[in-house]
Every structure is written in C-alpha cells, then in structure tokens.
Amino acid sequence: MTSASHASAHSPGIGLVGFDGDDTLWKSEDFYRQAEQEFESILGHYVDLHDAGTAQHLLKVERRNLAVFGYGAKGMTLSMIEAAIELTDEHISAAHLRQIVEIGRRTLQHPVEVIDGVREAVSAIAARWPVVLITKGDLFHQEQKIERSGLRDLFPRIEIVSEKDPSTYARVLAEFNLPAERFVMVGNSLRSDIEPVLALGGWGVHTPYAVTWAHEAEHGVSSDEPRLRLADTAWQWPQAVAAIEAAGR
C-alpha cells in the first residue's frame, strides 16, 4: 500500500497519477461487444433485430439495472436474460437462455491483452510519481483481470470501485492527503476516468480506445478543458503527465 507521505500536500507538482483498468490497460471492450453481437443473433430467432431496437433495449435494461447489478459481464449477463424475455414477449425458450449464459461465461474468461506500451509508460510514470490503479467493475473479474495482465507488480495500491464519480476520487485522494489539483488521472472514458476527477479540480490525460459501450460515450467534458491532456497511445502517457506538471507550477 503507498504511503500517503509519498504524495504529501505539501510537496510541489504532481502528487499521484491514477490509471483506469479496462480499455485503459487492457483490452476490454471488444469481448462486450462480440456478446452482445452473439445476443443479437439469438434474439434474431424470435424477432426482426431492427425493428426490434435490440441493441437499444439491452442498454436500456443495462441503464436500468446498474444500481443493482453494478457493472462488469455478471450484470451484462443478467440484463440480457432480462431483455431477451422482454423482446420475445417471454417465448425465448430454455436452450436460448442458457447459450445467454455461456455469452456470458465466456466474457468472465476472456483473454487479458496488455495494450501496446502500457507496461513501459507505466513504469516510467512509476520511476517519478507514485502511481495508483483505479478500477471499476466485479471484484473478483476485476481481479482476475488483474492477476492475467501481469501489470500487478507496476502499482503499490490497486481501488477496485463500484462506480466512478467525484465521491469515489475524493475518497481515495483523502487516504493520500492530497489535494485535486495534485492528481493526474489516466484513462479512455471521458465519463467515468476524466470527468469526475475535473469536477474536483484534478487533472486527466485521455486516450480514447477503439470502441467505448454507449453509456460511456455520454459526458460533459468540453473539448477545449484546460485541465486536459490528449495522449493518442500509452507511450505518450509519460510526456503528458509531466507537461502537467509543468503547467501547474
């Protein structure tokens, strides 16, 4: 666990950078959207797809049962169960149910794919500033995830959190003592990874990935923000953040 002398307030420049997990580190959001595209071809069986609005019922249904289910492939899992009765008024039969099941299995064990300079950006965050890996999802898929990136060993502290918002990032930089605007923040969702933390007055360094899911893609994060960096891959990570630094002395 870092120890929150390493990032003291009363030290100048950048005090913490955060990195997001999912689609940040690793790849993650292509095996979402393969199940949803094999939901979709299940769901074909009982309904014409675009008249149905498939894609759009499941993310209302995921939008929905948040609260409950929180994120990761469990609750994906569990609102597709729920929207596939829905859409097929409830005659999707047993056997169609259960291949839903396995989507869903097979999400919980996919293959971990360290994105191209991660390990070396990270460390070299790592070498200068202390580093903290912020994730949000299941715990023990976040976990595992974890455990099959082999990236463990790049972070003294690891926050596997149920949702990302201000009262989240605000709870984590009080264990360290310091204030918002000493705090970097790294990540692909401008929603979950940047916005929250420019609310507090920290600071975020943006790399979009390939695909975002639909919920992610909603913000309010303006384009021209002064307290916001783009780094198109992981090797810029590095750069960015001590531009940050710069700027804020």
Second form
There are 2 protein chains.
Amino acid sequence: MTSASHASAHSPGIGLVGFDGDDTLWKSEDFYRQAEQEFESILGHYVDLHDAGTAQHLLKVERRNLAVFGYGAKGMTLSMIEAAIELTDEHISAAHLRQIVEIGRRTLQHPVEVIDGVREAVSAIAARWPVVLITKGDLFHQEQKIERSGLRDLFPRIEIVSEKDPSTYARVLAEFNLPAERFVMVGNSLRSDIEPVLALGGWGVHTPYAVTWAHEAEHGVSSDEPRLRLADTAWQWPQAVAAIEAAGR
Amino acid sequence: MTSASHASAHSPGIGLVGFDGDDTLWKSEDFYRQAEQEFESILGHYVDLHDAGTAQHLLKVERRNLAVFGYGAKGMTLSMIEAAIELTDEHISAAHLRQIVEIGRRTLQHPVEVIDGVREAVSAIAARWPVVLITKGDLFHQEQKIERSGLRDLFPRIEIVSEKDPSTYARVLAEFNLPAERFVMVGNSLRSDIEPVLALGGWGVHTPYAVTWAHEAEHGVSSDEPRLRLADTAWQWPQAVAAIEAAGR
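Go ahead and give the structure of the form predicted together with a further copy of the same chain, now that the form predicted on its own is out.
Zooming out: every chain and molecule, the one shown earlier first.
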C-alpha cells in the first residue's frame, strides 16, 4: 500500500475525494429494476412481452423524456405511464395505471441499504482528505436517501446535481477552488462518475455495481486509462486513493 | 429614501440579500393554475365539477403526496393522475390520462417571463450587497427556469432547495457565515420566503403575487411584524432593503 510518506513538499497531493451516491454508497438500481419488472407484469395483461419490446420501449420513452423530466423516480413513473398508454394503444385501464403510480411511490420510498464496507472506507478516506458527496437525480428523493443512509455525518458538503457532465464537475471544483488534477471521483458509473472527471484532468476510482441502467452503460472510457483505478469493493477505496496520490506526485 | 450614508462604523449592515424565484423573479403560478383548469376540464367528462370538489380533491392529494413527491410539476402531474383515477372511480380513459401527462409536460416547458422591474431591481441591489437566489422545487426544472430567465448572470450563487423552512435558511446562512440579523429575504410567499427567515431573526421584503397556491397561503406572519417590509412591485426592492439596513443599525 502506498502511504502518505511519499509526499514531497513540491506536490500538494489529492485535495478532494468525491463519492457518487446511488449504487456506489447505497443500493438503488435494484429497486428500479424491480419497478421495471412490476411494470412489465402489468403490461403483460395487454401485450406479448417478448414481441412488443416493452423494456426497450420504456427506455426509449425515458430517454426522450430526460430533457423534460430529468433523472429520478418521478420522471421514470411518468415515462412508465406514457409508455404503457402508447404500448397498449390507449387500452390500459385506470386501475392498472394506478398500480403504475404505486410502483413509483414504492420506488421513492424504498429502504436505503448502505453497501458493504462503505462507511468504513469513507471514514478512512475522510480522515486523510476532504470529501464531498456528488449525487445526481431528484433533489427531494436524494435528500431523503442521504438521511435514510445514515451517512450524512461523514459528508460536510453534499452536492445534488441534475446532470453529471464536465461542466457540473468544473462548477463543483471551482467552488472548492481546486484544480481537477487534485480531484478523485469514486463511483459505479463510467459514464457519469468517471468519464467527465477524466475529461477535466481528474482521477477516477471505478467500483462496478452488479446492475447498470442501460443509459449509464454507454461511455467512452478506455480500459487502459492511466488516471483510472478499478476497485472491486468499497473496502479497496482508501488504498486506491492513496495509490492515485502517490502516482500523481 | 434611506441611504447607506446612515451607516455607522459599529454596525456591519446587511450582508446578504436572498431572492425567491417562482412568482418573485418570474411568473410561475399562472402556469400551474392553467394546468389545474385543463385538469378540471378533462375531469368534467366524468364528474360534476361543482359537486365533486375537484380542485379541493387535487389539493388534498397533492398535500398527501408532498412527503413522497416533494414540490414541483412532476409531483403535481403524478398527483393529478392519482386524483383523476380516484375521482372517476377508475373510470377515466387512458386517452384522458395521456392528456394529463401532457399538461405536466407543458407545465415543465412553459416559457419563463421575468416580472417587470426585476432585472433592474436585482442589479441595483447586487451593486451594493451580496445576493443569492434561493428557490424551491424540482432541481432540473428550476435550473432550466434560471437559464430561460436570463437572470443567471446576476447571481453568483444559486441554492435550489427542497423545502423552505428555518433549518434550510440556517444552513444557507451558515455557508455564508452570516448571522440572520444581517440577512434580508425577498419573496412572494409569506409561508416560504418570509416566516422562516423572521423566525431566525432575519428580515423580509414581501411582494405579493397576483395568485397564490392555497398551500402557500397558510402562514403565521403578523401584519405588524417589525422586521418585514411590503413592496408592491420589484421596483421598490432596493429602497426596501436600504430602509431595512438603516433600521437595523
């Protein structure tokens, strides 16, 4: 393990470690997948699930709606309602649409389960470097999830953002008055957590989650990217950040 | 007009002026009212609008859902869908529910019309005091409205919050390292913009908007509150803030 003793007076080292929320600190995508399965089972009353490409149609509607609804469970629910009406040619019953609203409500209220090793890893990192939570999605829902996770005390600063692109990360770094070369982002999504940070000249620690939303699976990160470290679990995060600091000096 | 020449060396004066967004800087409630009317006209196909208390039922559903959906047009749309299904005893057609989704989409995409005098007043205030935009609601929608308003350049700092209560304002003031006595909030809602700021010991400038959502109309602000100024239009804001600064010294 590379330790801070490698530090030289000429190099300020890592100045901030950012953490993604959904599927990095706590489980999330499982609940969206469960919602999708429930959605499909309702649609099964009207259409042949294999022929209609129900899940694909839902993804199409969700992507079309991202520019209007943004990310999150409320936008997903509205997209599900719209997709259900389109796929059934306006034949779906109000009772079934009511069940779809309930899917959305359950998704918004799901219990927040912190991923194994996260509290220990974030605590260890926060003892050495400033940390920030940078999470994307619905403001209200994200705030509730942070509270329910019990991790709020670890983060003096929380940024809930509507999109994770280079300009968003640049704005956050500007607020911390920090060059990207001194920033490490830890997350499960190459598209949202890693690629835009690398684009700015920052560093990434990628911890894949078991399931990835198709929209997030599209990215342009090379597997031999020199400023990216892979960590199989949260337990490896402190070591990965220390290794990045050593490499950056 | 009270001017800054009243300042004494012993009193630091006003250190931050906050502005609400919806119905303070730009028109908003009109679009929600229009959405409500369109909703009622769809419901008119199924229920007697006078007997069923459609608008009241919608408000009831919206309030019930605030704890799950939060504020904003997406939550309103989901509440409309739910209220429509309840009010029609699950008899509403998918075609009509589709129209309700469209109401939500239009509400999210409405043009942003800056209220008369706002740009001039905020510019004049920003020339003398630090300013911040503190707006409540859906993160994605609020960001879009700020962009469309053309006012972003006036605000170095923007806070989009999920609820406007004393703890939210206390957090914002802590980030500015400012005691509430040196903070003035300008807004149209006594409930959201004025009451929680007065509760912390801050100051308020109230500019009523032509229409107020019933939920926002409930408040406990006394009409003879000494730390509150009434400004009929945005044009009076600079004078009101200057008067507060003079009164606070």
